[in-house]
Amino acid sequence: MSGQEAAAEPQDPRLTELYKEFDALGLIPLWTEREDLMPLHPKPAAIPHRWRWAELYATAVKAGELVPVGRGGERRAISLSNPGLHGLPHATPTLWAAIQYLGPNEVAPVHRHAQNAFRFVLEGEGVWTIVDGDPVAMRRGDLLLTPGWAWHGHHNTTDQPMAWLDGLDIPLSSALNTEFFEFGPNTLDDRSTPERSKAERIWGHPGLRPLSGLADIPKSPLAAYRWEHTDAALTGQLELEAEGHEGVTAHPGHAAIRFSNPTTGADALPTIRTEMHRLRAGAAVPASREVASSVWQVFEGEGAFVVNGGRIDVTHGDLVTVPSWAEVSIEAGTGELDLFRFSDAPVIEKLHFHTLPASVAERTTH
């Protein structure tokens, strides 16, 4: 809207001419645009939204029957499009999420890109992802990393399809104009299926760092974070809480872990935070807000998110997007609720946008 259109009442003809000059020069005066340019608190275009896993998977199966995987299309990935983002293939303004489906014995070709990526496996096994020449098994509950610029391809060794969640920082990279992409070889030469990847054999020992790797690396060198370790960590927290130990869980009945870079202790990926949460039956995470957007997936169980006052019931595999500064609480149902979460928090924190004056935090929380 031009400055002239913004003026609701008759005004000095000289001001009218000034606004016309603004339009001609591609200028917009701050005094007519302040609310959109500098709102009192974040007003994200993305809205809280749920995608049902049962519907996503059924659609992916249909795509598997009709859409080939190969050079050009590269991946049979179906991105989640937040209804508030007007058709963009983004879950939030900074996060991209998709369901990737690989049919029996199919191969997804090798490529690499500047964007950071991960894969989280809801169910199934039989696919190996090759990351910089290192074959990595993908199994239920595993978090697999593909840091920016890592070559990667996938191959399904079984006669059954497999689907998983892909998460990337594509929207953030696009906004910053940092996108790069490169095709790899047309064939996936390494189709080996080792039980453990080379990266796990080097880095997958808790608290033990190889002397050959004392230099800090900004992106985690560990290719896979296995469910057995995640499950044990969450179980241990809740067991200790039940024994009467204090301070071992995030909230009463709420165990949580963050996937970290073993060389720095920081987030496993520099632009994406990844976490796993477990709530006891009937437990609740109290309402809170944060200056970051996130996507949650139900790994096991059922429950509900309450986002900005709206209740969103969830069950196995469902995905929920929580925009920046949305008030969210989580409730578990009659059984344990396991949740995978990823967010843009590392970027927000590096830029120090998460630090608020007390007066602003108080005013905007209520």
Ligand code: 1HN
Second form
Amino acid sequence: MSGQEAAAEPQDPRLTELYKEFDALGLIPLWTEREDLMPLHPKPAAIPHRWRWAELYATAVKAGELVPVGRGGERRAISLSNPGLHGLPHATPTLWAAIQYLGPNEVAPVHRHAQNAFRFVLEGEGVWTIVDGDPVAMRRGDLLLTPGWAWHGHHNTTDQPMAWLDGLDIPLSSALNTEFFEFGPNTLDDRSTPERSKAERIWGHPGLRPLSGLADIPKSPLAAYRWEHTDAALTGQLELEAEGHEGVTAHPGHAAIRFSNPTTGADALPTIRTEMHRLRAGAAVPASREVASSVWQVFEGEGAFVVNGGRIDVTHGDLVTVPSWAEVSIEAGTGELDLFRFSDAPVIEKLHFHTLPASVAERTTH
Ligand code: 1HN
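Next, report the structure of the form predicted in complex with this ligand; the form predicted alone has already been given.
Next comes the full complex, this chain leading.
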């Protein structure tokens, strides 16, 4: 039965009265909304979309000239607003992504919030982020974590600006109403610039767990995942594959790693999956779809995403959103393609929304 059809035809006046009553009582009958409430597969409002890094960076530079950073606004961060999400500052329904720009010698004040955050550094160095009192250097290719409720502020120690990618679970936190925020001190007293953070000195040794840290910690205690390690891990996979070993890469010519929590082996952040991918020149990631939404950023190289049949060419720094259940394949150009990706997959997996029978998993979106 369709309520709309019923409404269009001359109908029993008692039914007209009933719909008025529903409305007055704040009720909506399922039969008029079934397709929205129970679609056959995810029909995301978010759309596949690309933001050019060159354009983001150029606007960030202008913001750097015109907008001071300090207490109140807190961060000179410019968020990616997915065109399908009605003007919200959300890249996907669950993920927030932004370019953050810190000018020469600028300071972003200390605060903390319940939302989990990371920074991924496309280029540059010279900023230290101080996480729960631990100064952490930010350099090209590094992934830096700011788990929920950790105090954090940033300071640029150089006379050059620096920009990076911020990712947070703000939209998820907002949907669940789990947001808390607290301002820290107005001044950043610790301007020290150690090469290695305390977190790395304790946790940053492959496969070695300190006996002082045998209890699992739900948010990774390792504040920094350094490019030198990520790069070596990806290089190792591709080298072994070239030597004829099987099962060492994600797909032929496609090396990939997940940033993980050294105490549990789970995702580095409880709500956000973070990964690095490397495709050999000319290699491709075959088409697949996933019950999770992602944001990808090109770290190095050029290539293309094909999302739901639409081709999106990408180059250095470009960001692409891939909505839940969109079919995506990726092609490297004439050189190697390095890609950073983050997604809401840990949340989906914890809630077991990803376990579907194959017959359902074959349904298409377009
Ligand atoms: C935040 O604290 C940072 O610490 C970046 O750099 C972006 C977006 C919304 C709310 C807090 C940061 C943020 C943010």
